[in-house]
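A single chain comes next, written as structure tokens; it is the form predicted alone.
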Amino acid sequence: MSATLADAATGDVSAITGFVADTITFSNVDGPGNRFVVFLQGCNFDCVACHNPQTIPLAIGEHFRTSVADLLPRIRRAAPFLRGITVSGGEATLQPDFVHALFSAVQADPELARLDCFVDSNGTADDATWHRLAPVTHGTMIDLKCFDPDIHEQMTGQSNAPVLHSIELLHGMGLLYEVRLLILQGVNDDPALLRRTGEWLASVDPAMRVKMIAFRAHGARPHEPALVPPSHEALEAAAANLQVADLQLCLV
């Protein structure tokens, strides 16, 4: 049995460790309100537009290893100014024991119990992982890189079938806060494709919250040919093509 699972078995969740790339004390772009964000190391996608490529490798170095007990004092110091915490990545769901332990510890702490706990994910977790996290999770944000399976694979190196399934599953569980679409000019912004995307999202929830994010070159990994950031006008046009039913679109 691993140390992580051994700690869980004895109920000492504060001792459970995960591979943490970084934390942000205050963020207003990683879920509702002001949030403490934990970025976990390791991702199963290889996205062409990744802004955190350093978090992709699955880390085994001890310098990444962080316990729940290490994080709790940092969260407590910021707690008066927070609405909640978000675990992101990398890919948060690759370390479900750590996420579960962190959320459990936050909710058991009298100073932190009011904070809501969100997961920011690429949506590839299996049903068992989502069901394990559900009792301690208040909401999820799922990235849908592209509704077209071939383009999605070109963008990420992986199928979008698990992502679409997670969106449906999490909505049914009442845990889907929003779907996020990163818009790459000339890659995933075809009007007909966006229309199909909107129709599918609306079939899951006609009033789904959808955040459309314009790709920004600053901080992104190099790519040849260079990826083109869409203009604000292009993002508005993409939103017009996506808009179906009562989808709640937010452009950033």
The other form holds:
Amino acid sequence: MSATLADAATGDVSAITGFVADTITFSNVDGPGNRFVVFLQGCNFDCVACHNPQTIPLAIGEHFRTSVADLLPRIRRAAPFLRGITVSGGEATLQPDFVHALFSAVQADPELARLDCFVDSNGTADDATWHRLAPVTHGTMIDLKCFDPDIHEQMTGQSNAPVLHSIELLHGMGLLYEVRLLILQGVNDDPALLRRTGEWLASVDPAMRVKMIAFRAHGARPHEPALVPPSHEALEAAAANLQVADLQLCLV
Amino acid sequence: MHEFQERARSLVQDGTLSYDQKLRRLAALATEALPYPALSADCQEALDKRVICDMFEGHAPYTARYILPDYEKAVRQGLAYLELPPPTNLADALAFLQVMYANVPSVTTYPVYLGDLDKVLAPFVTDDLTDDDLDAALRRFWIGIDRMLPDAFVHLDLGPHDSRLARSIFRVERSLRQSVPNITLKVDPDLTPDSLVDDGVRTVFETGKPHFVNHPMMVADHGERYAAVSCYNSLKIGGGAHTLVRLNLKEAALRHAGTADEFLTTTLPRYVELTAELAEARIRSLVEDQHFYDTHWLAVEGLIDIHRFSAMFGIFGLAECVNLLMQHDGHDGRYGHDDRTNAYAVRLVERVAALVADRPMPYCDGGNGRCYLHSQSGIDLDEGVTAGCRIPVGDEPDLLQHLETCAPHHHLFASGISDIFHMDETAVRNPEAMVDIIRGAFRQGMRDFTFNLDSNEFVRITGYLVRKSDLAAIEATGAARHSSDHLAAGAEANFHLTQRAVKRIGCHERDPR
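Please move on to the form predicted in complex with the partner chain, as the form predicted alone is already shown.
Complete assembly follows, chain above in first position.
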């Protein structure tokens, strides 16, 4: 996570706008430490288990339009208590200009410059987007819905090939903070599949930080058949199957 | 006399009190047979109506309320009164301290300060001692403290520097999960590593301890030799507080007819002076009539010095006070939620601080001849009034707003202020986030920081800790091993801080009646 920020934009980016669904002043579940989180509107996945489905639609109203200048005072107010900021979604990388402008503005602001800037993403951005964001980004958290391509497509409507590629790319760039696996009971928790997943993740980084998140029905849309939140025991069993090499697993 | 007898009888016949608990309460009752220190009629009336409060310290104070012996000096020079030579190894040092603790008085009858143990014991932690040896020795010592000093106001301090002792103490805390001793970690942005604050945060997740204090701010007010003791009382080591008196701001507001601005120049100064009069009468009784500092062995051996003492001037009920006064002015803002109300609250506390700073007080060299201002965190009989400068339980705004409301008051309270922040279970998986918030709180000028996990077995009542299981036992049987548990039960019933309960651990912040 040692991005050099030397070439962070220095021009006035505060007028640049994005479509922002919501912000959270203090979050302890969106990256290292206490963070201000900006949820961007619009996602290119349509996950069955999404717990923020209202942030999926891309056909967005003007009332979501928010400028960097609108966000900065809110971040400044919370800044003394923060380690950093995170952009999440929706899918943050669908609005790379806005993310770049926000991170650049934070780093150019004397009160905010000590905050680190993280992206929480579904990992579908192309190489050009990651290279564009890299100079102003300190870390990324990438969701891997499923290592199996067919199951991934059932869960998200999309291929997982770009996600796997992003994980490798970001690790190579020193920007991969954590990979997140959402565990859906009976969908993506097959022991053999989890073992293959763990082996692949460890082949990228044997000490990778992997957060295993139990699906929770709260916020998710109704589904037929009903999605089952895994029990704590089921999550622990899934973790045991995934554990390879020195992977640092964190269960949520 | 008949009432006195009835109270004595009900104590001796109370099947829910242990022998020791009866003994201590009878001793407190006995001083009521003596006349109260002389007060003016106005002061007496304010005391009778509970606008001002003496914390039920008794009619004839014969010990300082809070005493902070210089334990580092004690282990260097030995104790003549207790016939103990200076210890030369860890086992001897722990035995030495255990004996000394049993002979340190306070208003609770138990010592409220056990030392900055990482410094006191540092000379005895040699390289040949393994961490396992250290943990085992401290574990035995810790069990002794909890069983022999069963009072949640028994308190020790650690930090701001990292040490093997601080790490060992946190390990022992997490494994034993006792409510005694209470602990403060001193935090300095330059001296305290994140990893030690993190270790403290992880210990809070298990035991509700430690409490965190802003070391540079404390040093600016008290010098390097200070400690937080009992619950949130920051005082000088080798000194302490003669007494604690407190002003119920809500009751003062209820007796005010006029604007909020006028309160600051009429009613408030009047009650501040009556509170100060009460403090002065009690100090003079302790020093001039009972001659505590001339006769107690800690003073005789130079382990406390009257010149490092002052008295604590407490206030509480700020929330109700400012809400009432804003209503008088036709403004319906609530403390913690409204900028105008919050700004008025800061003005009010600044006014109290200025009045206390203008009121000379005898025998208070520790505070440059003035009382220390203290945001008093409540006692079990308080009902319908919020502790100190806190936002009422259940009415707390979001965390950032909560911090912003509290922070401007903290620098004014040299002898401590407490705001308790409640965290949900997600905090456990990200202790770094709590470290960030603690660091930020101190960056924003907060002096004290305490947080609780909603799911924790340990609950802070007014400032001290009790276990929910102990409270449940009191509910069932009426009996408790810790004397503070009984207080917690009363406070819980009045404040709804948790659910109800009973106990083994004691606390002094209690109506003895």
